[in-house]
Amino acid sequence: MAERLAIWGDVYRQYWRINVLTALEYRANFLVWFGFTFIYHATALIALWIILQEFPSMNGWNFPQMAFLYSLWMLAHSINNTLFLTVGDVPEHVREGEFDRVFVRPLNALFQIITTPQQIFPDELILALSLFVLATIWSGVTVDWWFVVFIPLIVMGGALIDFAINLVIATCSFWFVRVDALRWIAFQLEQEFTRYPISIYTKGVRLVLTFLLPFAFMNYFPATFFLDKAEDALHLSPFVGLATPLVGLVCFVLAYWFWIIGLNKYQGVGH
């Protein structure tokens, strides 16, 4: 077991070495992508600011609190994009008949997918960390031992939620080959609904974002706890925000179980 973990660790180090070298080799592309990432998230925050110029608060949330809400989601989402982005390429590998090669290698299939070299650089993660620090100060969140202990766990739990949903969608390609529509729906739900407190939506949407696609655990529930706000979406205990690590772990276990079922059913696409 120790030898296997050492091999996995060496493979993962080489994977990141290739990613960094590739990013540095194509510097113009990296700068353009970094600029786009900055503009994309800045535009989302500016849109929130404009809305809150017309309305002083959104169901009791002011702009600094909304910025904290957004930054908490962005931090978890950027960790997923940094560590697990290549899971989204599984449907393409299946369509092109390239997925079969994972079965002839002596490493875990999911680990192989995660460590497929790409031009990945943690630029979004750097931006997310910067925004999170600023939003934490601006919103007046108390940085106590609860914050220091639970924020890293919550962020990793949120990243696992993001990863698990993407893994489930990727696994569906073993049966349906093309899952572009499903990916688009999940992407839109996450991008559009997580930037606002879920308490502004109908009860049906709140239930979906809590129990079916639990994006609310990425930022809304933890934010209500650390901002000391009443949870008025489903009227749950504020401490539910600390359950994000557990929710993330459960989501990952279920998604990985579904992935194993998919691997066992996979028969290729006839190439």
Contents of the next structure:
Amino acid sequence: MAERLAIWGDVYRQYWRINVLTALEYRANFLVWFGFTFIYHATALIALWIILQEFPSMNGWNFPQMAFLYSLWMLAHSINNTLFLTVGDVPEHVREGEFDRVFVRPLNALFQIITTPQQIFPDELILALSLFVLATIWSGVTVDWWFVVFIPLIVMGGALIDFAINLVIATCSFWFVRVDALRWIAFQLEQEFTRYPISIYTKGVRLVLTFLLPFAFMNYFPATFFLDKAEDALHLSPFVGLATPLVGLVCFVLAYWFWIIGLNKYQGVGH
Amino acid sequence: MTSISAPPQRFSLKPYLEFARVAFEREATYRFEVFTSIGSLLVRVYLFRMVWTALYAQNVAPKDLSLQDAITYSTVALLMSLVLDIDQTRLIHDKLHDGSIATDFMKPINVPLYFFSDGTGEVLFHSVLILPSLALAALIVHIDIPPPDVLGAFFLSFLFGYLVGLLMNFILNCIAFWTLEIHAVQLIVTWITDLLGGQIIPLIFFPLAFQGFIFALPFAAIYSTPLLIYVGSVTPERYPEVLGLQVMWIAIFAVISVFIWRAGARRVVVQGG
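Would you mind giving the form predicted together with its partner chain, to go alongside the form predicted alone above?
Zooming out: every chain and molecule, the one shown earlier first.
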């Protein structure tokens, strides 16, 4: 077991070495991506700011609090994009017939997928961290030991939720050739519906975002806890916000189980 | 003209109608994408309904736009985006990438007109989608229908807005004559257009200090002008002014388009394709 972990650790280190070297090779691309990501998130935040100039209260949330909500999502999402982005390439590998190579290598299939080298720039992560620091100061969140202990766990949990949902969609490609549309809808739901406190939505949407596609655990529930807000979407205890790491793990386990079913099915029909 | 130009021929519209028809049918084959775009449109209509409802319920309503107006505005904006989000002249960029634009120049056709007919076919297909989308959206939200004269002005302004967007995209695609890669720039322009064009938030909600500036930008001519006519925020006595501004942008971009196309085309011919 220890030997096995050592091999994984070694592979993972090599993988990051290649990534960093690639990123250093394409420094100009990095700058372009940085500008690109910056403008994307800036337009989203400016839109929120303008709305809150005209309508000062979004169900009791003001702009700094909304910025904190946004930055929590962005942080989790950018960690997912940094660590697990390549899972989104699975449908393409399957379609192109390149997926079979993971079966002939002596390593876990999913581990092989997430260690496929590619161009990863930390642009979104850097922006997310900066925004998070700013929004934390600005919204007056108290930085106590709850914050220091739980924020990293919550962000990792949120990244796992994101990853799990992407993994489920990628797994669907073992049955359906084209899952781009599905991926796109899930992405859009995530981007647009995490922007506002879920308490403004209708009951059905709140339930979907809590239990079916639990994006609300990426930012809404933790934000209500740290901003000392009453949780008025489902009238749960604000402490639910601390459950994100657990929810993330459960999501990941379920998604992984589905992935294994998909892998067996894929091998079963003799591709 | 250069030596590769085709022998003079009487101009006929027929091949261009055919290009448009082929593009229309090509778009119609992506059935799954059609369902997705309508589905995601409906999700957003519902999202905007919830957001505006919550905002109007808890704040002093702005005097110039009621809740019903805001919901109508967002829904019509989303329906318009089915057509306006199309990059009609993407073919220029694609053909510059794979080099096939060189052979297009040898064909006895007017090349820009060929690109425009292809884009028109694509856009016509997507404008057909507006009808089912509208029918389904009407199940989610109540959409106000303005009186016929306002509706007429809206459609005219929508057409002008479409032309502004078309020419802006044409210019961007022509930049590929020099840089080949323009995808990132195009996405950025799209995001900025959505925000400063008033697709997401009506421009009358922007802080007063910026409004004069933002209304003077060409982005406002794409979405905001037709939409504000639709919800009655721009009254009939202001039609000449706002429509005139749209026409001005069309004229400016048309002139730039002609110059950039000539310069770009010369580049292809000089380099030998």
